[in-house]
Structure formats: C-alpha cells, structure tokens
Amino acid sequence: MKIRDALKKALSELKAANIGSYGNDAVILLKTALSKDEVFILTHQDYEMEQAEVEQFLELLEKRKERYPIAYITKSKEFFGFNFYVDERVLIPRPETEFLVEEALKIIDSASAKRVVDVGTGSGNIAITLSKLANIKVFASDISHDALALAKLNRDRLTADVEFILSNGIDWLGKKVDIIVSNPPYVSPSEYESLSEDVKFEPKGALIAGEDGTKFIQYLIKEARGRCNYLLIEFGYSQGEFIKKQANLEKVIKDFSGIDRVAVFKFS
C-alpha cells in the first residue's frame, strides 16, 4: 500500500465514521505508524509500506474510528507549549486547564508564593508547568499509582521539581502552604452518558464526583480551609451557581467559549 492510498483510505473512512477532524487525524494516524513527520508523508505520497507499517496504520484507522482518542494514539499531549506522555491511565490535559495555571502563576508572582500543591495531578501536567516556569518545586498528590508513575515519567522528561504524593485528598499537608491547585473530578453520572465517546476510553474514576459532580470540590473547599491561603479549582460547565455559594470565592474566570470555568478562593 503507498502512502496515497493509505491516506485516501483514512481521509474516506473517517469521514464516514463522522470524525470530525478525519483530514488531520489521517495524516496523524500515518506519521505514528511509519514514525515520519507530516512533510515525509505529504511529500512521498509513492512511497511503498512495508508489510508492518501497514498492519499499524490498518490497527491505528480502526481505533480512531471507535473514537479512541488521537492523544493515546501518539502518546503525546501539548500542554502550555509543553509536550506531555499521556495513555490510559490519565485524563488528557485539555485547552481550559491553562486558565488554572495561568491564574496560579499570577497569584505565584504577586504573592511570591512558594509552596504550591497540586491535588490530582494525573499526568502531572499542572504540577510540571508551574514548577517549569515558576522555577519553584511542587508538591503533587493522585490517588491512582499508574497516573503517579505516568507522571512521574513527564516529570523527568521535563526535568521539573515536582514532588508526588499517593493520596486521595490533602490530609497528607503538615503545615500551611501558599496555593493549592485542582482539577477534580467534576462530571456528574446523568453528564457522563451524554459525554463523547472519545472521553469515555479516559479513566472513569478521575472524571465522576457525586451525583452531580460537586463530590470532591465541596471537599477540597472544605479541607483547604487553614491549609492554603489560595484554593484554585477548575470545575464544569454547570456547576457556576454552586461555585458562587460558596464563602471566601475571590473570583470566577471563564474559559475560551465564556463559561465559567476556574473558582479562586482566597482564605487570608
């Protein structure tokens, strides 16, 4: 099969399988199975796969079309211009958390804040950036040992100072620190059904709260009280009401499309 055949064979399969973004995930699904970058694959458009090639990019075309997400599909996930390891085992860092960090690293500046701690931390990618370009050290919890491990993998590829800690809350905290940083859990179990498919190969555990997704943010508001001065918490699309309840909320910042999206809570 030459590479104009296996692209043509994508681009149609794709699109019948109603993949929304099927020209680019083609050319995607071609570059991960010959392991060549898009001009290799734009520009040898006669060039013959090998047999095995082949095979990978036939086993890619079926996974994508039962909306296996891209990111697992290469491993990878830019995420403030950083290039994350991502697979099963985490969530994939999405567009909206950049309004977290971009907020904690505001608060950091202003504040000098030193100790910062991020609840959740999956593939670590909030914990990674802020230690990045904070250049402070980060301290990081999960429940999940195969996200902390996962993390711990990102951790030292970027070469960050980030420490991580098993646990499913923050009762592990000694003493006060500056900032607390989170992306819960927040979809509710009614929300969950109606969520994409692709969303749904991600793990189930680090996406479901409560019957209606406030399960572990009402804890984290709870519990931080006496153990930060600032709470930072990314939370759903309709969850706004409830988030502007709650005592000590500083402000809400919404995400690209206007949603409320990020709850700042300032405790002293």
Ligand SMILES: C[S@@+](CC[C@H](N)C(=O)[O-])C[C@H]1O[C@@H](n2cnc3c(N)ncnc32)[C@H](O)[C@@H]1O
The other form holds:
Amino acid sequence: MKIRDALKKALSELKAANIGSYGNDAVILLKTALSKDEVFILTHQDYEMEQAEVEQFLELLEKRKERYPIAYITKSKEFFGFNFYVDERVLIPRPETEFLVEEALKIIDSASAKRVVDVGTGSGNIAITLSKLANIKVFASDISHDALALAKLNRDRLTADVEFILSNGIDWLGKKVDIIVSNPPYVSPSEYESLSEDVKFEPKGALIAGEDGTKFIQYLIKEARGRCNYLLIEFGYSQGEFIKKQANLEKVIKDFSGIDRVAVFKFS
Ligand SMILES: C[S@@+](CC[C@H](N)C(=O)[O-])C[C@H]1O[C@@H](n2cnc3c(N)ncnc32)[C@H](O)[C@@H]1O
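Can you return the structure of this protein in the form predicted together with the named molecule rather than the form predicted alone?
In what comes next, the whole complex appears, and the chain from above leads the way.
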C-alpha cells in the first residue's frame, strides 16, 4: 500500500466514523505507523509501505475509528509546553489544567512558597511543570501504582525534581506545606455515562468520585485545612455553585470557555 492510498483510506473511514479531527488524525496514524514526521508523509505519497507498517497502520486506524484517544496512539501529550509520555495508565492532561498551574506559579512567586504538594498526580504533568518552572522540589502522590510508574518516567525524561508517594489521599502529609494543588477525580457515575467514547478509554479511577462527583473535592477541602496555606483544586463544569458555598474560598478562575474551573482556598 502506498502512503497516498493509506491516507485516502484513513480520511474516508475516519470521516465516516464521525471523527471530527479526521484530517489531522489520518496524518498522525501514518506518522506513528511509519515512525516518520509529517513532512515525510506529505512529500512521499508514492512511498510503498512495508508489510509491518501496513499492519500497524490498519490496527491504529481500527482503534481510532473506535475512538481510542489519539494521545494514547502517539503516547504523548503536550502540557504547558512540555511533552509528556501518556498511556492507558493515566488521564490525558487537559488544557484546562494549565489554569491551575498558572495560578500556582503566581502564588509560588508572590508568596515565595516553596513547599508544594500535588495530589492525584497521574502523568505527573502538574508536579513536573511546577518543579521545572518554579525551580522547586515538588512532592506528588497518587493512589495508582501504575500512574506513579509512568509519572516517574516523565520526571526522568524531563529531569524534574519531584518525589512521588503512593498513597490514598493526603494522610502521608506530615508537616504543613505552602500549597496543595490537585486535579482530582470529579465526575459522577451518571455524568460518566454521558461522556464521549474517547474518555471511556481513560482510567475510571481518575475520573469518577462518589455519587455526585464531589467526594474527593470535599475530602480535600476538609483535610487540607491546617495542612497548607493555599489549596488549589480543579473542578467540573457543573460544580461552581457547590464550590462557591465552601468556606475559605479566595477566588474562582474561569477556563477559556468562561466556565468556573479552578478554586483557590486560603487557610491562613
Ligand atoms: C483527574 S486525574 C488527574 C491527573 C493529573 N494530575 C492531570 O491533571 O492530568 C486524578 C488522579 O487522581 C488519582 N486518585 C484517585 N483517587 C485518589 C485517591 N484517593 N488518592 C490519591 N490519588 C487518587 C487518580 O489515580 C488520577 O491519577
């Protein structure tokens, strides 16, 4: 099969499967199957693909048609300008979470806060970004052993100063710290059912929290008091009203869609 024919096949099948990003995705599938860059794909239309490359391409095409996330296919996701390795062990970092990182960086700078903890670190995206950009050591925890193994890989690839702790919640935290940040699971089981098929490939434990999705957020607000000066939490699009009823809320930050997205609590 020539690249030209593979591209044509991917474009028409992804479009027929209602994948909105079918143009980009078709090129990405070929780049991945051939381990080549976009320029090669676009300038070598008559390249005759090897059997193994064709097989790999067809396998990826089938996966994508079933809405397997493109980030799991490329095994990478950009976050705050850094390239993170991702696979099914972790949630794919979202652009909304950059608002939380931006706010944490401002507080680190203005309050010269140095002791920072990230709870539910997943791929390590928040902790690693903060460590690199603020030039500090960050402690990061997760309940998932698999997620931490992947986060360590990212830490080593990006040479960040992050120590990972396998733990349920923040019980492990002994001394008071300056800032606790978290993008916790915040989806309810019923909301989960309505999410797009792509999301269903991500770890359920990274998404669902209790009956109404606020279980982990409530836990953090309660447990962080006395353990930190600032608590920054990302929350769901429908949880703004709940968040605004909580004590010690200093401010709420909206995302680029104008939706309340990050809560900043100040305890001292
Ligand atoms: C929404 S994901 C966030 C991942 C990453 N920080 C990000 O922003 O993309 C939530 C993370 O919290 C972890 N988690 C879920 N329950 C937890 C618990 N009880 N204690 C610690 N971590 C937990 C999950 O394993 C998952 O990695």
